[in-house]
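Just the one chain here, laid out as structure tokens, in the form predicted alone.
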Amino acid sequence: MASLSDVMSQHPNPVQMLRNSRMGIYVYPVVAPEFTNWRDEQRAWRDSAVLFDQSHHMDELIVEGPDAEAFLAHVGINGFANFDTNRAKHFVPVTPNGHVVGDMIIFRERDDKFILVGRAPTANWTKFQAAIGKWKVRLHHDPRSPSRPDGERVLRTHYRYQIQGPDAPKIFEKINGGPIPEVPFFHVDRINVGSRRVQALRHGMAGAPGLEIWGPYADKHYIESTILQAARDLKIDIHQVGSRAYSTNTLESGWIPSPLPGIYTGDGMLAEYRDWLGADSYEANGTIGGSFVSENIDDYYVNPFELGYGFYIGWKKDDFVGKAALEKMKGASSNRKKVTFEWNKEDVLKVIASGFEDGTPYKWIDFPQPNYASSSADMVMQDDKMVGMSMFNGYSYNERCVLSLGVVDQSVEVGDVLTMRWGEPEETQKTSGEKHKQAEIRVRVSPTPYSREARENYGGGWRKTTA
């Protein structure tokens, strides 16, 4: 079967291969583009009340088994000491060289059972290392659902939906027949969803309270209807969020979703990753897009300090993949950090603008979601120096403005004007981008969160500035 590395073998870099690949734009899979409007879908998360249907466009994979615990410990950077039962943690898997693979969140069901939900790199590197491995481990992996089914009838294990918003809490008591648990942050409790018994785990996307629960697929139906029913009920203005509307919530509240997985240079245990990974897997067919172009794939990585992830690291573990990396990485002032862009209103019209004259246009801002590759990588310039890089960008109706996440140098200051170069500087063979000319867009560093809200209220530090 054809390999990573056979595809790799085809283009001058892994550079050129991402820069060129013709996937198309990061589809959100099945769920519906908005079921209102988009506008009215991000306002709902902050004014009121909104269901996320979570259960189509993540990875599900589930390891159980005598050694599961010492396995993921293995894995991942993270500390499991406090890792008891019903709890949840965000799961950070790096590579031999330190760099960021991706990130899922686990569930700890039992002693010996996990559950682990996000995009497929991390779940990728999770099933390589069983397979490398003599660990007592069995896995289960459920795949995302297809970007395009085509009519085609689409199954998953579990259903996933997270309630959020000032008016999820009367919902909450309405579809458990009286007042549910208090949950911890990241802690996992049962409550009701009429005649259903359901995990629920607080939790909150767009940096608002919230809960994420899950079930067998087959009363995916039954739960729809009755949290709908529930909030007509009590006449609460509930906002189902389409597939265009829900990939912006991590603006508001700091998560970078997509960093290019650190998986395409390296010798060793990289190598032999490269030659199991399958031709058709994301890390062969994804993209880059923007206007850095480096021929140093390494210069597109990022490590856990710089995504705000360090104080996950369990450095008392007697050893996990990548730690002897991270151990000369930590502190280092080459370590950039993680902040919010907010995209100066009269560029961004003057961008949009062009596509209403004659001549070749700058490139188009989609809204409310401009991304158009799986990984982002747009130059911030000071000056003539470049500073920092935009990773994941799109427009917050909440806010009236443009925002991107990305990391900057230890030396830029919040308030602080940058200038971020929109578009690619030469034309590539992506499907998702027209022609086009580049744009220099002011920015000014933010804080991340950029959400007051979810600055001053939401649990852990994780999506915060980093300092």
Second form
2 protein chains.
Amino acid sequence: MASLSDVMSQHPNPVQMLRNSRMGIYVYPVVAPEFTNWRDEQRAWRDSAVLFDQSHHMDELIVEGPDAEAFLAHVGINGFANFDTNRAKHFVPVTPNGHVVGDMIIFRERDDKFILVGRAPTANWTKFQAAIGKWKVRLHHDPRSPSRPDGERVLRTHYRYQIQGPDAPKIFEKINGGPIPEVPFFHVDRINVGSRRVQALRHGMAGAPGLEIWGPYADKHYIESTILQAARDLKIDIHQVGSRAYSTNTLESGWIPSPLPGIYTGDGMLAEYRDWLGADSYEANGTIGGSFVSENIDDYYVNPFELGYGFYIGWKKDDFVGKAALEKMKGASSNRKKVTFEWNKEDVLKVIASGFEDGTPYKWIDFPQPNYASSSADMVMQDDKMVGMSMFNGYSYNERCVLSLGVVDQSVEVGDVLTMRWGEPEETQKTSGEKHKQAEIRVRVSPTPYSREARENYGGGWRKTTA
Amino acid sequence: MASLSDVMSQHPNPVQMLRNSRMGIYVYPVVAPEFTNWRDEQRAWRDSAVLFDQSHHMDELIVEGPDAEAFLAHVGINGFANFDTNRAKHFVPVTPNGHVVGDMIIFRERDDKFILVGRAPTANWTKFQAAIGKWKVRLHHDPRSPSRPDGERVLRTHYRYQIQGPDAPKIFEKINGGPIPEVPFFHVDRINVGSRRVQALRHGMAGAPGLEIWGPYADKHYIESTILQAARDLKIDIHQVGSRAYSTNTLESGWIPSPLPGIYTGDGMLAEYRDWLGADSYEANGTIGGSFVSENIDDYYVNPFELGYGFYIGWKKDDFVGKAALEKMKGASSNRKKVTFEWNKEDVLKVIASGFEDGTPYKWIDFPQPNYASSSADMVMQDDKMVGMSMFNGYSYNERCVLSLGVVDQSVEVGDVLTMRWGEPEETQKTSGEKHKQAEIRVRVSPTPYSREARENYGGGWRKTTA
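Having seen the form predicted alone, can you show the form predicted together with a further copy of the same chain?
Below, the chain from earlier opens the complete complex, with every other chain and molecule after it.
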């Protein structure tokens, strides 16, 4: 089997294919599970400072060449007008039908060179667009690190770190050897890390201001040591964040990392894409998990308006992939909106308690990261009607509750208490979940981002624009 | 600071030193946290088959030379009379005061060559005995793999796997290309794994029969692939066990991996040992965690009778380190006995519930492995009297409860309900635990091993001899 199309032809429908994939848990690889302990690692991004090692869990795609800008403006929905080398963007491509393919952070390193960082679907889609078009671009794809390296060495093109938290600015000044430039949100400048001059993006994944820095992978240990030593010298309680806590930071800041790429249906370019995509791709091997089972995989797709990305759209661009579809979707009453679901404590404890009883328990809620698929889809009900979909889960020690991110119908209001069906209705072949029965968990609809700090102090951007 | 003595001189007493060590969680390194999910990985050692990758978490010490046997018989308490090359033993050294230093599994590979596998304290103590004696032995020490390799390559001298579970025998026959020899418990023979001829120990850590095999590390991937392919061909639901589930298998089988080495006090040889041991040793950096805080570190020590190792003792040997002390300890009414503590479900849920409330929660019970120190010591109370010490914790999905292993006074009976103090009374510098308050958890005293299968079908050995 060479292509995604070949794999799909072996299954009654793509939902069944992905619900029964045996790929396993979507792993945050290489980085140690815990450095101190995941509770303190979560607490530190709110209270002191954290170092996120993001060197391993994301694909990196370098797009270079005289047509690089025009090509990427064609692939992504984003406006490119103000995109100079001191900026980054949240790059979002959609299909010709307007469904989100995925997203990556895109950096402009030179006029003719861009670096994209994120999950595989956007990298794959971008490579495909280069393959079928006539763009003068050179692409280099560095896929994420292996999920279970088992003692083998892992190398990447770049190291990538984030320093976050209220004490982070003191560390920046120390490693830079003096005050750092005032960089607006999602802008890039250069700072010193000891003897190295590195690019730094003003970012803030965990709801507190921070910087993302990157450079040649060979510098990784030097950079890490310099940052940690600076924190020690300043007596800052910095925590390196391990893979168990890492993915939960988004629950507080409100980005959904895992929309299902809207590429399994559709004719024309989409059919061609499925023939082009390898049988070993993320798209052919990823998993859908959760209580929502539809015969129609389109029901799992989301559009950019639903994720709060509508204001990115470069309407002034002559054309880009999906523009016509988005024009129709814009303002549609069927568009859902992004929210945070706050899980009811008693219901969560009921689920946990079943792990202490004989018989088939409820689906285990693993702490701090209960996700058991690369894309989660749990039904959120109002009485007997499905009014939303929960898409990414996690326990926050800071908020002392389990949260999830997802989308709800326009009719749903912040403060509404809905019911989420937790666990799968059928037994699947997935290896990431034990045999279980379904539970009902009440969820309170809350704004996104959930974190008060993020909500109030964020420098503009998509996190503010929803619900 | 060069030695353990130097490090100890910086602290008011060794208990405070170890309770405040910042070494972090005692990690099961390199092996992926989960391959499928830890619930199914636990279930599989009871229901089908598992592959434990034990290549990384243990020190290995090779002892060779004309005096190898005499030397080891001097260092360990074990009888060596019947120790030929087709046997393994559970090697236990004690101090001159009769306190357990640690334990390793010892294999006799040749008449003059032994391999010891286990935690560092026994390897260190054995090296010291060689250093201070006049034995014609050559030692090679291969310490455990780094806790957080961070993408760097890890190499060991040997790979080491166990295949366990009710379906394991079918796999043995398949990889061997025919029926395997009948090997008695803790005896060694040779079997084929595909094209390789390997040593195999009849073992059974998880309460079900199994084999442990080892060989040159370069063969690791071949061996693993051959085993997994055999299981696939046989349609056996084999699970590779990840580092999160791995350490919990001992809760069902009853071995305590983590007694505190009894080496921090005592004169003569023990004082000399502390000067000899490095400041970077396990002993200088390990952690004590738990509710039991004594000024006197001797209160954390155990003797071999308490762990059920009394029947190993080679009384007929002319002498061995600690013999005189053990002679006095034998049959003493102050010797405690090893038991399993079954934690009360409601009390466990109360602790978990506090993670959903504001304020300082109870000490988090992390699933499936709540240990937060290299040696755990939680007080077990009968009314106001401490009658036992809980020493190693874990949740068993098979038994649907949290269990711990420890020792209790002779007066305690199976079935007694005692109260464990969970969490530390004081704030320590340990990095592995968040700020917390103490909880009381009722525990029911249960036999060791707890697992019915292990209790009834074990082929003799220390697991049967306690409580």
